[in-house]
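We begin with a single chain expressed as structure tokens, specifically the form predicted on its own.
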Amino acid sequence: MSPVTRWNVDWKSFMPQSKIKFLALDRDFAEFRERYLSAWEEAVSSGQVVGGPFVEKFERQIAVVTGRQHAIAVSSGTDALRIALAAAGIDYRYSVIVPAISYIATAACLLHVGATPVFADVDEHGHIDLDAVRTVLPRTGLRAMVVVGLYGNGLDANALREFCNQQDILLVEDGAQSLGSSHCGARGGGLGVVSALSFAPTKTVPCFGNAGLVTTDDPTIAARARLLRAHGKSNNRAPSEMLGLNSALAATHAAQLSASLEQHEVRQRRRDSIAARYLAAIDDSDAIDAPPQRSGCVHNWHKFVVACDARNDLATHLSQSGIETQIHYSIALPDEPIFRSSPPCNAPHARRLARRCLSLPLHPHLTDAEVDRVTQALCSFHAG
């Protein structure tokens, strides 16, 4: 079967015509059932159901796509977040640059590696803003910076290398969204001195579980990494030379992914297709704002996240039209309680961006139908 026919596989069986969920993993194992099972039984018949041979071939195939020198897997996206901050040398002596919105994760684990966040606005792409980022540098202890690629765009990776080497500053990439995202060339979990991205059930290449995987260049920090997701034992027998985590990726969850990442061409050249209808539908829309987008950027379309100052009224919309849609994210991370003791944050962007944002149903399994009917729902939406 084609890329283009099949997706318009006729769901039926499975899912009641008139809902349009925001994702549905359910189609994705219909479509690659054999291949999952087989993966899945490959891997448990091997005996080693922990790490092994299953997890190191999906370690190097990352390492391919996002172009790092190393991979080391774990269970989760939030620990790669964890494991990437703490092998990079980041504890308590630092103070951390954030951007203002993002995934709770992305500062909460600070905080478990016994940093300070600092929170920065963000730019009209929802990326950390460097003239924010240059007013709170005067402040003692700023080392680091953590930077995300927002709903699967390409941040502009030349400008953050070149001010993190101007200031001293050691750049680490939240890359949770980003697989399969570019600028100009370099590529999401390719920036900073180390990555950390996740493989949820929501990503690009999702998990049917959860996954998360530490990438960098830097041999020091991989072999830090790599001690750190398993209570810093090089193997069980030897002794533990740092204060680790039991992070161990299974070797069911990286079989199903390495099936899963030879379908991400595909899936992608989905996913751009229905950003691209989405856009043309509200391209002349008072109402609704569409993502921006950036000169030389390639968008993994991991949320198509639209801003809207009824964003309420939106979402209402197009519930009584069927369609299920989500809010990433409704809370400023400064705004969130367990950063009280942080500094203060002037962040007007990041905040209004919370107010506003209502983020569609995009997923590779989609049919025409369904996005037609989403696309329609926006126009009557703004036409009313």
Ligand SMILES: Cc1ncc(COP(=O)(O)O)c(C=O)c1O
Given for the second form:
Amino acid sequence: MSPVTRWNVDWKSFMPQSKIKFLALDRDFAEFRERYLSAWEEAVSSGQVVGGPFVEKFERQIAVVTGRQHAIAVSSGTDALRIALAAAGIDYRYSVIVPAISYIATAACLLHVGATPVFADVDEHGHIDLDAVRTVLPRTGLRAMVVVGLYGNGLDANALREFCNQQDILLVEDGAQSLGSSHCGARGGGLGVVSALSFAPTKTVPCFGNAGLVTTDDPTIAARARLLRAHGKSNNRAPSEMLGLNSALAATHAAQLSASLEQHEVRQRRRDSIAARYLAAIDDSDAIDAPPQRSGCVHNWHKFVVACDARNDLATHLSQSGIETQIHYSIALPDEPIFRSSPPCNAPHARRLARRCLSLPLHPHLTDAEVDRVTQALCSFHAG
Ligand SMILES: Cc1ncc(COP(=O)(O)O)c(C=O)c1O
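Swap state to the form predicted in complex with the ligand from the form predicted on its own:
Up next: the whole complex, starting with the chain shown before.
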């Protein structure tokens, strides 16, 4: 009798389960290695490693997919937002309404341009709630609003436009999470007077480094954004017309991003199908709330964020199955020390989301077996 039969042991089960990583840019590189290597090589051999034709090509591609007239590539999403705000003329004279939960950069960029962030609570989508905005809206002075399609869920573009028109508010989109979403009446990256996009490694079109982009239909804002990314200079010898940054995009990043963008449709379909599997797995769960989807909009599943009263127990349960999770975001923005000079904000929904949210791994390189492991772990979770 062989030892296996005698002990009835499956020796393979002793191998530690491989970890399901939250992000897998290494797999992205493995899959598209040839395309990326040749994109990088072409960019480097062109001799122009910052700005230039590869950057202009990427700008034209993003202008088309966001439905905008102008796209100005910069070196991060944070710079894109900072430049977008400054190019739209937002400065110390402005009070700018922002959602009480988002990535820190959404509101931090307002401090960079000297404006005052005024926080408003969010709705069930984690989006700025116009009823809450009415209660915090400064009655005097210049006013703007920065909206965020949180996690890739679409915003109600028509309602936002109408509200901002009526109230004489400049509408700015922080579209860092929205490329490929639709906002029920506008494309992600195509809402408001100006939008800022991010191509950080976590995003749906990921850069192997940092990259961002400003989009607008306004030629004056576009021209100002171009100056702002180059210390206010239209060329090296030109005078500096405004206080700017050194934020031109590297040609290598632009070339790789163009190659990555060309894979976007296929990757988006994979994201959609994984999201559908996760949604089905938690459909009957009493313990886990599914991510909301605004009807009439298109979610790009940049993040798949569930909500759960026992959030830490759920994270531990998933971790015991080798599944990495993250939290976006654990601190509501009004509670961040850097915003202590902003008017106090009662934001019960944002704070509740910060306590309950948990982001599951969702990227196009998850295998079917890994998706099965996540869905099984979700199904076997019961809050204690
Ligand atoms: C909503 C939001 N705004 C701004 C940013 C800043 O982009 P970046 O990380 O490219 O600077 C991000 C990126 O994570 C984001 O998610």
